[in-house]
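What follows is a single chain, given as structure tokens, in the form predicted on its own.
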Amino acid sequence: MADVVIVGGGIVGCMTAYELSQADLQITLLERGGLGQEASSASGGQLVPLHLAADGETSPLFEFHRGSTYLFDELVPALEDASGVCMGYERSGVLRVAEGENEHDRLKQTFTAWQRNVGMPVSWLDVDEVHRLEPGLGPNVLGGIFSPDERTLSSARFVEALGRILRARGVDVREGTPATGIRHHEQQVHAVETPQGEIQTPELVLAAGAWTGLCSQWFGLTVPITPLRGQMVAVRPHTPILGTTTVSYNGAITPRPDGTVTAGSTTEDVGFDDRTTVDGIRGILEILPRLVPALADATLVRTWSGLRPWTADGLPVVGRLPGWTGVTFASGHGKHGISGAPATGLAVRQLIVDGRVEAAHDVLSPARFVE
């Protein structure tokens, strides 16, 4: 018996369990593989809400992620103290760069719109300023936008910290345990089914990432969340040559505290195929020396991939399922599950514990997929 069963042990599921466990509830967390092994492992760990205002316009989705990003300032020290895991949290900002004249003009237009609309500090760097900030950038970089309020952290360590804390709090974390269905009566959940037997519960949270669309069929509907593969690489330069996470229109490069540089990523519609491929990795590796020429001589450390949960309309699905009692969705964040996890976990806690129906924005509700 559990007060709440959470299906999915990625960063969103773990963050939701963390929030609910603070309310003295008995939580069972089911994960088909290992904690954080899918979309969370494919994340570059970039907390970049401005990605969600790329056209210069704000939206509820941008506001959701901007607010969630600022929650990390208090969340990270609390998690590190409780877990003993250093999460590599860096508040050094993000640099977006333009390669060539066409990208320069496009990025400058975005900067003008951001100055007017987004409510986050941004500054334009001309060609000399951008190379003073990052001397290792290639000669084709002609300008950039620096956003000091965006951040990075290690997504793997984020999940590791949460996993340690959840177990210490008595959360029943079951890795290698997929949820296979539900038992219900008159649209009230009574139990979640697994290969090891059912778990009785009045509350179910679906945070199953790319598998959420399949799980939604338990309720007689299909929420259009599908997997998109993201491949990543890590390299080790011979000497430190980049100090700031640098994003171009073709990819992102992030320096890590351990001296490595991670880069990515692809967005591939290949179903549930989570392989790394020669073509995918080659495309990422081609970006590295173009942006930072010295990275052509870096040592390749590893490659990996994960399946990100993408929703048909590009919005995550966060909220209560209409017509059902005890069913909450928390999925579909695409590339931005890391940045959206704190706000999502908090919203689910407010929905379940406090009964605050307004805790999640209406545009994110699963109601939009219910006929």
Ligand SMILES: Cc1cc2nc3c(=O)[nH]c(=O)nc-3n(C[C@H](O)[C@H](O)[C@H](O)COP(=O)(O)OP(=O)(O)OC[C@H]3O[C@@H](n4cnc5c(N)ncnc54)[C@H](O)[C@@H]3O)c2cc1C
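Here, rigid core means the biggest group of C-alpha atoms that superpose within 1.5 Å across both forms. Only residues modelled in both forms are compared. Numbering follows the first chain given and starts at 1. In this text, all values refer to a predicted model and were calculated from it rather than measured experimentally. First, how it differs from the form predicted together with the ligand.
- Core-superposed comparison between these two forms: the C-alpha position of residue 357 differs by no less than 2 Å.
- After superposition on the rigid core, residues whose Cα atoms move by 2 Å or more in a run of at least three fall only at 357 to 360 between these two forms.
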Second form
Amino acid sequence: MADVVIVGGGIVGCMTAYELSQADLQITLLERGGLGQEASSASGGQLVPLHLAADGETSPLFEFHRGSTYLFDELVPALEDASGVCMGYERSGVLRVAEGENEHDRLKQTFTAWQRNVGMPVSWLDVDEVHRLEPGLGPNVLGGIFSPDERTLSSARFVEALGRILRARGVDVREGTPATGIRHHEQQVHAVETPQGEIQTPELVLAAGAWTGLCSQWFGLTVPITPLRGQMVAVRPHTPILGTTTVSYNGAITPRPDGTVTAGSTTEDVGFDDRTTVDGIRGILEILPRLVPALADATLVRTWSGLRPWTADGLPVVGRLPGWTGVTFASGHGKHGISGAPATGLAVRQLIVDGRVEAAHDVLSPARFVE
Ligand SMILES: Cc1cc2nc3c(=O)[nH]c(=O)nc-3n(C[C@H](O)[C@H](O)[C@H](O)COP(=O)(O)OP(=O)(O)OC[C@H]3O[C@@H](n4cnc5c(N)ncnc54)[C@H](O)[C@@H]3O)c2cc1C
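Let's see the other form, the form predicted together with the ligand, since the form predicted on its own is already up.
What follows is the whole complex; the chain from before opens it.
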């Protein structure tokens, strides 16, 4: 018996459990494998809401992620204190660079729009300034936007910290336990089924990442959340040659506290195929020396991939399922689930504990997929 059963132990399920566990509820978290084993560990861990205003315009999605990103400033020290896990939180900003004249003009236009409307600090660096900030950049880099409030962390450590805290708080974390269906009566959830038996509950939260669309069939519908593969690479340069996460129109490279540099990622609609491929990795490896020539000689450390939960309209699905009692969706964050996790956990807690929906979250409701 549980007050709430959460299906999926990625960052969204764990953050949701963390928020709900502050409300004195008995929570069971079901993860069919290990916590964070899918997209959440594969992630680059960039908290980059400005990506969501890349055309210069803001949107409810951008506002959601901007707010969520600023939540990390209080959240990270609290999680690190309570868990003893260092989350590799770097507040050193993000540099977006232009390669060549065309990209330069495009990026400058974006900068002008951002100065006007994003409510986050940004500054334009001309060719000399950008190379002074990052002397390792190649000669093709002609300028850039520096945004000091964007950050990075280790998403795997983020999950690890949450897992420790959830267990310490008495959350019933069940790894190796898939949810296989529900028992319900007249559109009210009564239990979640697993191979080890059912767990009675009046409240179910679906946070099953790229598998959430499959789980939605338990309710006689298909919420269009599907996998979108991303591949990544880690290399180790001989000496540190990059200080700032650097993003071009073709990819992103991030210096890590352990001396490696990670790069990625691909965006591939290939179903549940989570392999790394020659083509995918080759594309990423080409970007590395173009942006930072000395990386041509770096040691290749690791390649990996993950399946992002992608929604047909590009927006996360966070909210109550209309027509049902006790069913909440928390999924579909696509390329930004790490940055969106804190605001998502908070939104689900407000829904379940306070019965409250922020008007700004209406646009994320699963109602848009229900006839
Ligand atoms: C290469 C790559 C780079 C990325 N970079 C960034 C980035 O820089 N910044 C950012 O914010 N985001 C990034 N993302 C996106 C981010 O990782 C995802 O949006 C986020 O991790 C989604 O979290 P989730 O908890 O919804 O899904 P997941 O982490 O996939 O977790 C879902 C979990 O549900 C479990 N599950 C599924 N079905 C069941 C079931 N029936 N029963 C029990 N358990 C089940 C799965 O095993 C899985 O562990 C990246 C993603 C990838 C792949």
